[in-house]
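Next up: just one chain, as structure tokens, the form predicted alone.
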Amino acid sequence: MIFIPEIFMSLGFLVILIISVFLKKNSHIIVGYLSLILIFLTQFFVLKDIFLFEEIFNSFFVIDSFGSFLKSIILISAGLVIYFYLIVKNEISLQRPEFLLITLIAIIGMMLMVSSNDLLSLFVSLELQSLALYILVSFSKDDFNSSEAGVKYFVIGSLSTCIFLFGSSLIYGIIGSTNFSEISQFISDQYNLPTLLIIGLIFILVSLSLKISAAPFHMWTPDVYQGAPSIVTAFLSTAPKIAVFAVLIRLLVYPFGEIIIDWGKIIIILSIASMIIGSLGALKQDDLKRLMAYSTINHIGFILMALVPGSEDGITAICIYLIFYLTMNLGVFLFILNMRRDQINVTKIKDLSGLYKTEPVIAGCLAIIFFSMAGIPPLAGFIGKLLVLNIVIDNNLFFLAIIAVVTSVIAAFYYIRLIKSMFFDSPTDELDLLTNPQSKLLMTLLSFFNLTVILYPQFFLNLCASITLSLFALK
């Protein structure tokens, strides 16, 4: 008998709730370690039927091994986000058990989104998720950016909504059906096939587009970046891109893969887009959560090129490269959680200067996760931006990569120039020492898991090379 997570999960939350109610004293604490709990015990659900394939619900979702792959890295990286909330001095307004609960019901929408089967089930679960992150961004209601940024986010993702809904109904009007088995069925059986549908299939795109990112619909990302409170932005940077983009490949490469001439050409435009915006965005930046939404941006482009070939090498290479990804975004993350002076936190670049100095170690680490980012040999990103140049190239799209080499090296110069300014500035006004002992070896952990890849690359892609097999063993 399959166990659904997401039920498993679902009750779990209405458990926590209950009990938070009776909670007094460091409520958020202990529900903190409770929702830890919780999602260690649904991530063993997950990895418990990851090798099974079954539709459910009258194939509303559906269980295979790619979704169950995808929602174990978004448990971990919702998890890490969770304990980082736990080890690090949050400011007051952040400091509610309510802050915890909306981060697990957007968590549930994911596991839900990375398993829908239908365009219906896909909207349900991207709005349970949306609402509950519109929530977290605005969270810290003392703070005028924050709500700002919940303001920006809300609006651009109702907007995302709307084309989202548009694009389904035009499919639903040609074919009579949202199910992804359906519509795979109709494509395959038409001779050509009707423009509206096409149409339909764009505004989708458009929307997932503004979820992940993808320029030229990014233009919330370093607004709410910056405007959020840092731990929201860590989770907003990790887990949901991981989300969306399960839905993309589901979508494109199970009930649209006849069609990848169309769709193709859209995600090239979208990837040059990302890659350009995302390198020269961030070359003027002075704060560090913009630079890392530009970044973000950047890395987005990236793994959209191995989107291109819908092959399955390529989703290979985009499930490697959102887990070195997921480690690299965490570990600056982490970094920027702890950037205090005279216990206020601050995120301006120039905060940075001559950090060697006073944190030798955490200066070490950081400069191991920002030379992975920029692709730097041996280290994690090298390897997953290598994997997406070789999909590339092997497709003979060389235009694609030689785009992506440029672009590679103008935001390598952003990443370096934040290496220098730790070693080589002398600073105006020293960072708190960081007295934090969990940080300093979750980032230590990080850094060294970006160093060691190069050892045993062939791990990941045995395991990311069997857990696609089942995208395609549908077509």
Second form
Amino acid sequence: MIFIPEIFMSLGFLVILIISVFLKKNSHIIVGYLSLILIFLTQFFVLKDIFLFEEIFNSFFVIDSFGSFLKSIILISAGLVIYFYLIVKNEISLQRPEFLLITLIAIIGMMLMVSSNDLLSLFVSLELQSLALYILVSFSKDDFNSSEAGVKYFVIGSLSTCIFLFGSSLIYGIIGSTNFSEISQFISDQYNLPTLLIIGLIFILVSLSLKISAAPFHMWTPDVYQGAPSIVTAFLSTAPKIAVFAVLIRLLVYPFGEIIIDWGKIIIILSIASMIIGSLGALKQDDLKRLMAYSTINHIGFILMALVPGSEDGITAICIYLIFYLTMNLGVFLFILNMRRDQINVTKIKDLSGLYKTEPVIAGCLAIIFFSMAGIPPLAGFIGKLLVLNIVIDNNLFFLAIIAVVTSVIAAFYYIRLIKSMFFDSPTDELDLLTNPQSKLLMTLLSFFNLTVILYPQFFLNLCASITLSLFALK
Amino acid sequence: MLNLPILPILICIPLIGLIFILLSSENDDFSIQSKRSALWTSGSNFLLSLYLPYNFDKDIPHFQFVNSFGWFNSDNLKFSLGVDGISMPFIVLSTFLILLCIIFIYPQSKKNMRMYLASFILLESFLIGTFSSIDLFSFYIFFESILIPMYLIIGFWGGERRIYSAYKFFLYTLLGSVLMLIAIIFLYQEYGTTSIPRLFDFSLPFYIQIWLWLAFFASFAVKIPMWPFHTWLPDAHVEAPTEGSVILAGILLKLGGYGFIRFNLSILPDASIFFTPFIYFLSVIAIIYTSLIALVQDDMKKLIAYSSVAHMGFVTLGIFSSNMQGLHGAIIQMVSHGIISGALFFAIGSIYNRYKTKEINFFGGLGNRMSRFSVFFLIFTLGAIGFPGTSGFVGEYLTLMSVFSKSTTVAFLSATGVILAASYMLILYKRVFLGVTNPNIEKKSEKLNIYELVTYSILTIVIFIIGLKPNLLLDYTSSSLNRIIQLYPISIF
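Output the form predicted in complex with the partner chain next; the form predicted alone has already been displayed.
All chains and molecules follow, beginning with the one already shown.
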């Protein structure tokens, strides 16, 4: 009985589905709390077996501590997003139990992705989460923007799927298997690898870059982030990114670890392009959600740098950065969800102006999170950037390090612009006051986390280092 | 002798005070409760910081009062604090100037006073941390953290163009220091340690030193600021509130000079020798060019800001002369500039509080209205000129003497800066305080209040003490500087 978390999650999902049919009033609230309980219990099952290692279903899936750890992070972020859904006021069109049920499907898809050990299982789980996300993005069906974003996301996502399938078919054609361990075996046995294999890998990389919105495959991100309902954007920018990163790491480090020379350069190009586009693209944005999309691209570029050497330290740095990125992003989106004027959601940057006057505590917390995103010490974002730069410089990639720091200075400009409008500008129209205490408490906790990580960085380093060991155990 | 962990205490007291300030009940423009907390915090921190010179062993060149804490999961990356003769004066200077700032703020009212005080107290903690870090990473973290409170101080309480200036300040300094971060990580990767005392023992290859030197230079040249990188300073100074300017000129600029001595000079001696002509070139340009600019300024704060760049030119000259006189001169010049420019900014703040303008043309004959104030201002002016007897003289004299032993031309050119300083400062004094009373200032003539009087008296006394007995300060620094000078051959040219 090794595949417990996923099985438990799926069964729980079916039970909640049946329960939801019989609920009349406030069904989405009850389903929301049930999903939270389900996620909590699944989290327990994940953590219980965190040090287990086993290949299951004919090595279709693999259970290892790297996967389990990332699964638990995905569950935490998804649980937080569902909690956000419960505590903030949502649009009428989102107040349906289906919203949460589809979110649960997406989570199951992500968990399967993280433990996939075969191109086929990877494809199926990737599609499971993607299809769920397409629906979520276009969920508020009366909203033109949401539908537009859904169509865009669907078209780009399908393209990505096609590219992935094409790449895997090339790899299957050459190796005769889709299993990661057999791919790994083939690559280490062969001296001269056929070029087609590299081309297949490039196709898969392109497809996954589309999923994590690494430039130059980022085009859909700003539109989808802006168009989707804010709660979906919050979900979209955290859990799926972590899941796809897990896939990317597992794929590149394990089966294709031997040909690091070939994919290392591709990752370098992706990361440079993402950092530049992510920092320059955000400069002229006036919508907070759109700006967060570019900010995500910039962070993704930064994280990708640590993947270039494909070393244990690099993966550790990625895991730590992802945790910090999660706390920062969720903090910002929790605020965006609460941004409303006259009961209508607003997301423009100029709506932030003068926030300090009305909500000093929230403005302070948000400022900490933005400074942290900009990578100003002593906040969490700085530690993430420090660890990644450490990896980059350790591998003598100085030009990459210089591009990274220069783009992060440019990126700092738009974060401090946000802080400027919160603190220095006089309010034009005041936002509605934040009424729910849970949001305030959560914001405070997230910013407090960002503020105090500097005191115990070794905890995260030790944790993530012990987790990544399992990834390299197979080699 | 009590064996106090004095440096962690000095860093933590402001943080504890910060909690009290933030919890103080009133948050109006004149919140007496938070002012009291701030005064207690900074006062006790100043008194505690006097523990350092009192118990400091002048003969030990190494770091004293060392405290190390485990940090990242590596034995070589620790959070270490310690002081030697070079950093000790700056810690006392920081606590001293912050205390004076709080005293100066005391009778005033400002929007959101509680946050204003909180920013200063937070700044104090970061400043002490920066000067007392003996590990590159903790140094960098404190060094960069200063941006956050300073950005808020300029942007929130500044003048009309405060937002532009705050951006400029933030981005310039950030761009400079991220390059230093790369250098620090490189040092860590190559030598496995970031502990400054241990880095003294390595001798790095020349070609590596060159790159590291440039990376550190990028950070400190922006901070100090040297000539082509100085453009953020006048903007930041003009727009910052009075106390913000005092801290900016008084302490933040010194971070650059301190960094030059601590890193470029101590860890990278070969590259420092290589780049000395380059530094001389930039410094001479800074001294002459910015002095000429200062001559034509209409805004008092801008004039002092440009004069700061010129004075810092003397500091860089002294530092890279890399002999005892030069380094002594540089340190005295930094401390004295911290006090004198601080005093001048306080004085301009007093004028601004009364007349709401810093335009020189607005004034004339202010001496007739505020006679006591004009005496204080004269003393500060003479200090800025480098009049014998004031602290400014000692720094410039020692620096010029050391430069003269290296290069007569450079000494000649930089000495013209002293004359130019006399002209712009005296012209400023003449236009504001002497002559016929300008009708603009006929009406208002508030006397100096007791807080201002205390601030100015203390500053005046300190200016004369350092001016007349510089050895009080120099005795502390000699042995630490000796260790650096041993790295350098007698003659460079």
